[in-house]
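Form predicted on its own, single chain, as structure tokens, below.
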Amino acid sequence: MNYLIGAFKPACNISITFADGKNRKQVILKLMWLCLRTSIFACCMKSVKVLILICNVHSADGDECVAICVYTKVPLKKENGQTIMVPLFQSQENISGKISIEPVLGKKVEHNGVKIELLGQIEMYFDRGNFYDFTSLVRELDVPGEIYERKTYPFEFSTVEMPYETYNGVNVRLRYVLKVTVSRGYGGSVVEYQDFVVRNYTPPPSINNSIKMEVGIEDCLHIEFEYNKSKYHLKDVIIGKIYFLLVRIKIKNMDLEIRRRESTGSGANTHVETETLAKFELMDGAPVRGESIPIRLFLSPYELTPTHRNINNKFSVKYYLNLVLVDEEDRRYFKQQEITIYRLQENS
């Protein structure tokens, strides 16, 4: 029985390690003129883990100094529901590191070549297991041969174009992954995957018009609402006002909702999923004519993503502000308005 179990084990173990922070863009924070031994500190912040690497280096005049750099990791939810911490990148960054292949103790690995692929993929959950590749880069690491002991291969993908952000939705996910393949003619190839997250940043829009709309029921209700702008970054604040111009029905309460609408597929196969991400009570009680209700809604507490429009002709993600009024007979009146969400560079 043990021999049967061993027959299905991979012939080697593969590990994928990304280059540490000192080799990545925008990671050198400062040089400190200190005499310290190399050490690693880890600090955890809300939804982000930053590894701070302190390493000894020498200046041009021979003095010892210490370079401090960062290596950012963010949470990524896997298919099994488990959340793991993975490296964070953005488009046009270099993605580099090393691959280690170690044969199972006492065995050699005969192979037909070793390669690493950087893949950007979209998976529809109604077509689970079939990936649509929108980015595919390959590096050949080794020619056919044999591996007798642990062997390490450096790799680098320079200024990689990664136009879309990582996204995990209700019916679709967009992921980036490194895939290492040890090709074998018999016994099956050995494959290892390593996920990473991509986030892309957008400068503040040059034009950001306010939203002004009127809604009502003839001779019963007439309200006017105003939001300060139509485009918001993920940490922004929605500021606005609701004006009651005519009130002849008894309003019980009024809420403002943030809704996310995810559309997948196309044509007759389009599937739309709507989620209510936030519900903010604006008013409890009956308003009177001429009354105005202020709006101040912070976006940072909610798990929002940027707006995605027709990503690779596969899916879209849009956000809406939904104003809901409920009268004393529990009838609901609502008005929906699309807004744009974008990711702003935090140091902007």
The other form holds:
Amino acid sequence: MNYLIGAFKPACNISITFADGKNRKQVILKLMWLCLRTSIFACCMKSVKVLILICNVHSADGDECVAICVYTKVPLKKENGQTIMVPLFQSQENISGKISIEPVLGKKVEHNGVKIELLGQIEMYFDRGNFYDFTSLVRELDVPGEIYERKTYPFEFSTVEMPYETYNGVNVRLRYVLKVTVSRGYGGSVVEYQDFVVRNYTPPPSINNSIKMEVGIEDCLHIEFEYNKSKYHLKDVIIGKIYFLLVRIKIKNMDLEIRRRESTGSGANTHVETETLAKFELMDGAPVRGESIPIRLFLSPYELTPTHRNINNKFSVKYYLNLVLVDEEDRRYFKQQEITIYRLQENS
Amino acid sequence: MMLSGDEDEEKWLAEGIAGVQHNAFYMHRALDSNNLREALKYSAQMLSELRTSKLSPHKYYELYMRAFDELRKLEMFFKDESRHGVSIIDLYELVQHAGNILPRLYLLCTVGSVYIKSKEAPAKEVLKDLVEMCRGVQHPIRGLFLRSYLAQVSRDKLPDIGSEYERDAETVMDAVEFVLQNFTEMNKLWVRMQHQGPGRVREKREKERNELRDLVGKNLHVLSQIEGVDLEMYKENVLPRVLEQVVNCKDELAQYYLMDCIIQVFPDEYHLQTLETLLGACPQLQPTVDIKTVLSRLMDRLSNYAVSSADVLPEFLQVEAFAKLSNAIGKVIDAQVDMPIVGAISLYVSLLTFTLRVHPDRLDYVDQVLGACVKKLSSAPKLEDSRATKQVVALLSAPLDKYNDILTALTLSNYPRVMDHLDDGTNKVMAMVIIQSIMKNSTCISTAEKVEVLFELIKGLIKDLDGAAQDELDEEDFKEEQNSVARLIHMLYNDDSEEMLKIICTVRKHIMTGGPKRLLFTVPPLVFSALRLVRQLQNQDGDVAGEEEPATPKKIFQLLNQTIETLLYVPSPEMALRLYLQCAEAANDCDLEPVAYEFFTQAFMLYEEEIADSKAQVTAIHLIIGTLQRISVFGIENRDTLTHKATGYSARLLKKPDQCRAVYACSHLFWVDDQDGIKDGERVLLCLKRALRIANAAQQMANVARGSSGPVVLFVEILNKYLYFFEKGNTQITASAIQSLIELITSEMQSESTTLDPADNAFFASTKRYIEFQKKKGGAMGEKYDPINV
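Taking the form predicted on its own as the starting point, write out the structure of the form predicted together with the partner chain.
Starting with the chain above, the whole complex follows.
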């Protein structure tokens, strides 16, 4: 039986840790102190479950550095539906740490080399198992040889270019992963993956016009609506109003929907998937001419991502505000407007 | 179907309540464990029950109240930050995450009220945000209740003067602005209800709206409670804004209710000072609005205010309240062309009442009101509407009641002109009211001019009005009316004879137009009124005699003669005869023999020509005899002529007993028991003897006709006459004659054929007893009676 178990079990255990564990305590203390002076802490506390704050530190001193290097562990949904907490990075960060390989039950492990890869992959669900790597960095950790006992390899990828954010959509997924491979001839290679999340922050756009539009059905319904911006960050609030110029239908209610349109593939193979992420009732009952209805929609409760445009020619994720008027016969009249969503540096 | 509809509604309400209770239970649990997230979740679910469209306002209110009570508990929880650990600012954002608008806004208002209380933000800002966000609910019933909730929770948190929420930067204006805005929006929703919803019957919708009106009106109440709303602000801001909304909503129900509401909730002095603005809105209201009730309530309030204290009266004068009201009413009537006449009249009634209460001294105002009313009435055909006429009667009665004096009314030039517009029946009613007022207050009308006006007023009673169909009048009513007129005539009096004559002439002029039926009632009082004047003149005789005196008895008698003559055409000869005799007697007192003679002549002519009925003849002849007997002015010749005539007529009466009685009555004509009265004993005896003969003849006739002799009572009566003259010293009447008469009677009575009447017996017996008594008395009279044996 042992044999059998041994046959299916990998020959060694690989663990990947990011290079910050020893600094953790110190960093957290510093961070706490820092946060007292800024609003970061509050923001973090509010938005997501912050479990661990870890820093990737080059020089251990200086508030600035600490602040920049803070990363969070964020939830990431796995393929099997489980949610795990994974570290968070952004582009241009150093990703370093160590790998430790421990042979099982004290057996020696023969290998043809140990390497670590940092992969950025796009995976189409309709094309399962076929990953497209848009980023692939490799570090050789060891030359072929044998490992007898637990062995640790430090690794580092410096200022890694990670232009795209991690994304988990309906038909597509973009993920970053560290892949450690212990290459072996006959017994098969031992591979270990460690996911991490990348989020990239955008400064506030310099031009951010409001969306203003007059729409209608002739002699039936004329409205004018206005959203205060065309670009919103994830914790933003949409302010606006709808002005009724002409109402000849019996309106029952009016909703504002946030819709995400994910398109994958290209050309004839384009798949479009639209989800309604928010349905927010703006008005109850039938207005008359001249009535103006306020809009105030907080985005924070909804699980949004930034807008992604043509990511590596593979997919796009766009957001729309859909204004829907429903009449008493449940007919829907709507007008969709694209908005751009971006991730704002939270302490900026 | 209706029933099942109600049942359904009951069911839906029960479901709604169950839903509220269910979620409230979980909300309580969350509150107990200080779980904010759960509390928000369940409270939003609870409030979702209020999203129903199935309930009528009444039932919806029930549901709303349940939720309202629960929200109080939630508010307590929100207030205590230590329980949920979220700052009020964050809480204010958090509740806005709710997807459904109605629960979201209820929660927002609830948090908002806590927010204001915390003073972390200026009350003004929060209130402004709340009232603005509430626009999202456009459904009338849900919107009204939501805003009513907002009004309720913010009521004690307005940045009013002296309130803890007042800050330097915040003026009362913010509070006012908030309430006004909420009011405006609520009113819009309320009005919209009329035009929305399923095609239910209009009445039902109106009923439902009526149930909701206090929600809207409450805002005005709140406004009136704001300390900082002083007259200045009310005048410049509050009232114009409210009125603008009222006028623009163009809804009958709302306009009526809100106008009334304004009038009721704000203080009197505000109304007085803003009268122009307030009234200016009235003509702009919808034509169907019951504006008269609104205005009359306003005038009621103002007049109560005026009466409450003398100090405020100058204010009324200063703002020219009357002129403004009058003006406004005119405009309203002009603007609302479809207003029924009754509406216009009742407006005038209210205005008149106001005037009478506030400016009792200003008769010109009263007249002005009546004048305006005339103008309105003359634009329409004669009044048919009974309610309208009722109002006119009220209009006309008001000054009478107020002044208790018809004289005042008589000075109002428009008074009769208003009456002209009444139909005949009402005109009479009004005339009766006037007369009753005169009677009640014993008002004496003392100039011909006023009499003229008065008769113009009551002409409905005096004559048949033109074109009036001779409806079958109720005889009794007619009599009562005419009796009233008769009574009225006696109230027209002046001590000055000249004026009095004028009055009489005026009255005469009017009553002459009254037609035969009325003359019967109206001529006698006129005659007596004239005779009173005659007597009065006679009393003051001497000092005025000889001068160029317009009012002489002679003249009056001429007038009377003509007047009485008219009764012949009625025809009512009996009445005329009586009046002639009365006049004759009066002429006698004035020593005017020819006049008296003339009247007698008239009387006799009437007797001869007009009085044919034998019974009437008997009465007439007795009247003539009685009057003639009293008249002393005649010379022998005239007197002889008249007495001759009288006795002649007496003897020619139809029935023997009547003849007999008339003839013995004539005996008095020859024996006037005065110092220098005529005492012709012989002719007295002749009369009595003639009477006896007739009595005898009557007896015999009875014997022949019926086989029994007639009653002896005639003899007894004649015996009494004998005794009278005997005692008076008529020497022609002797004791023996009396003796024989007694014997005759006695034997007649004993005769078998006589039917005995106990009354006759008793009469005779007491006559005899009288004789006995006189005998026993002794003295001169006793001696005189001595020879008579009974």
